[in-house]
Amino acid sequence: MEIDRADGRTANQLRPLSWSRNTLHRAHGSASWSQGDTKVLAAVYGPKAGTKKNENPEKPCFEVIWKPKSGQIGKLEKEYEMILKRTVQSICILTVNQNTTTSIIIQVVHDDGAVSFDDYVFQYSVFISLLPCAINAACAALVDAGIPMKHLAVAICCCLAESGYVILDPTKLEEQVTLISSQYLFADLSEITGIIWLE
């Protein structure tokens, strides 16, 4: 039995992907990454001499700055910065460019993969397919900047629909009826990282 998706894709089919590199001319490396209507711009600046406070000067330091499409950065975006920083540290070679800082700026251009929960007291948004798009953009920007890497990283989101089917790369509408969502990062065949969001 096949699952019917609003955009006509099969359960294991991705939204159209497109990317380009060197999109920003003042950055040392940059990339634009789109998955359907979700679009992220990543810029890499550095490596610059010196590390940030509380960082090991014998290793390169990476800082990640997340810029939402609108509004201020919240708790979830801070968590995304942490996840992205750990991802970058796991794929980059840490024995070169010691005592340097490389900045990675993630700018959300458009997000088709967001679910908003409105309440009288607070508003909370879960960006399910946005984080994988940002990881892919950051990896492409690091390659464009010539940052030495052990391997590339690729990230994807999948969800369990109410029908019981697992669907790959959900849209905003599909996320609204999701039972459970998970994001996967493939940085190496020996390492698979999953981040799970319960809905």
Second form
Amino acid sequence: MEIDRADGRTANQLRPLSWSRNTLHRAHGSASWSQGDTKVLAAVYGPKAGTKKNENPEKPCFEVIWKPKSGQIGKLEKEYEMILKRTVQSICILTVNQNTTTSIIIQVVHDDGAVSFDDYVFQYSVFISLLPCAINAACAALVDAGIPMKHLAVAICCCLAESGYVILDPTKLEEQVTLISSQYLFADLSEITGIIWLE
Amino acid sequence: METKASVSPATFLDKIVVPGDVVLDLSSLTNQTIKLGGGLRQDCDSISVMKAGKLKFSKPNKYWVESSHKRYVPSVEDNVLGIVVDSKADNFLVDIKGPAIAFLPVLAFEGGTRRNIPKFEVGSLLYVRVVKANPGMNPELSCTDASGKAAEFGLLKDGYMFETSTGLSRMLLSSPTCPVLEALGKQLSFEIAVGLNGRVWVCFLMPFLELIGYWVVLFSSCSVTCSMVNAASPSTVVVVSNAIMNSEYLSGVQQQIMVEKLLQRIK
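Having gone through the form predicted on its own, I am curious about the other one (the form predicted together with the partner chain); can you provide its structure?
Every chain and every other molecule in the complex is listed next, the one we just looked at coming first.
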């Protein structure tokens, strides 16, 4: 059944995708990823000797720093950092480069505005498509830096449209009217990791 | 759940591979020894790719992934350029752009004894050879070749050092001589040391080394000296460095044209 999306896409069609690698001169690996109007820049530094205090020295340590387009760093950014760190730890090989730290810095260049909810339900504005874009950018930057990885990771966001159909890669307007949206990460074909946002 | 397609090695040879690609299925090969180089790992019964790059094969049984990055993976018998970071009682701590800092024993010099330990300042550039590179341990270096002679290893004074990717270093050290170095050597005189860890050092030669005609001398330690009739000046260092940095993604002919245009403009 055909459903009408505001920008004329079908239910399964993604927004125009573009990415480039080695964009930063000083970073050991870098990539910029844009899906439609959402654009994220990822930089990887490392592996460098030494791990942080509470980290296991028998494994390489990954630290993620999320820099929003504007504003202070708050709980949302910390949550993104945590999700990204766990993603990176699951796709990178943890038996090489022991006792080293690899830093991944995510800079949000453009996030297609923000979706705001009622103040008494949510304290912050969040745009759901940003995290999958950042995961894709981080994976591309890790490949550019030559960090040994088990497999690549791909992330996508999908939501439930008003008509009851599942649509992929929603824009800001489609997200505002949706009841539920979720983001999926595909790394190893035998397991799928998903995060579901309910509103 | 997933059907395993039979993977023959020929499907991926000399093609770009990404992490996660399975390039060899070991269950189909019986009683063979396969040597895996950088970028490949064994996952139960399959060989899969760890780093993105081009899959290469060398007879009879060596597979590896060739890629170019800004960081270096230490391996034995590589000649690299290191920067002294600190000095301890037994070792100098040298940074070679790898995941761990490398140790250079104070006695690893030709005729080195406890009485004539060299003094290196923090920040000095050394041309060294990797002696040990075990996973999980700091690499060990030496300023002598395998027979104990100095052989051009040691401190590099003056000159200019710049950082490139490991792929460009390999191209500069390839034989026959890389087109950009050959084109530059025909017209300029300079001294160059290329480290496999992505560091290149260029220095100008004093004019008293004038010679007629051009000759390229490749030492066993892979340090290249090119010399010509024209006198040298510090500007040659700048020209040579810029030419090398621009030549990474150019073909042989393009490199020659680029060097010609560059030298025409400065004459």
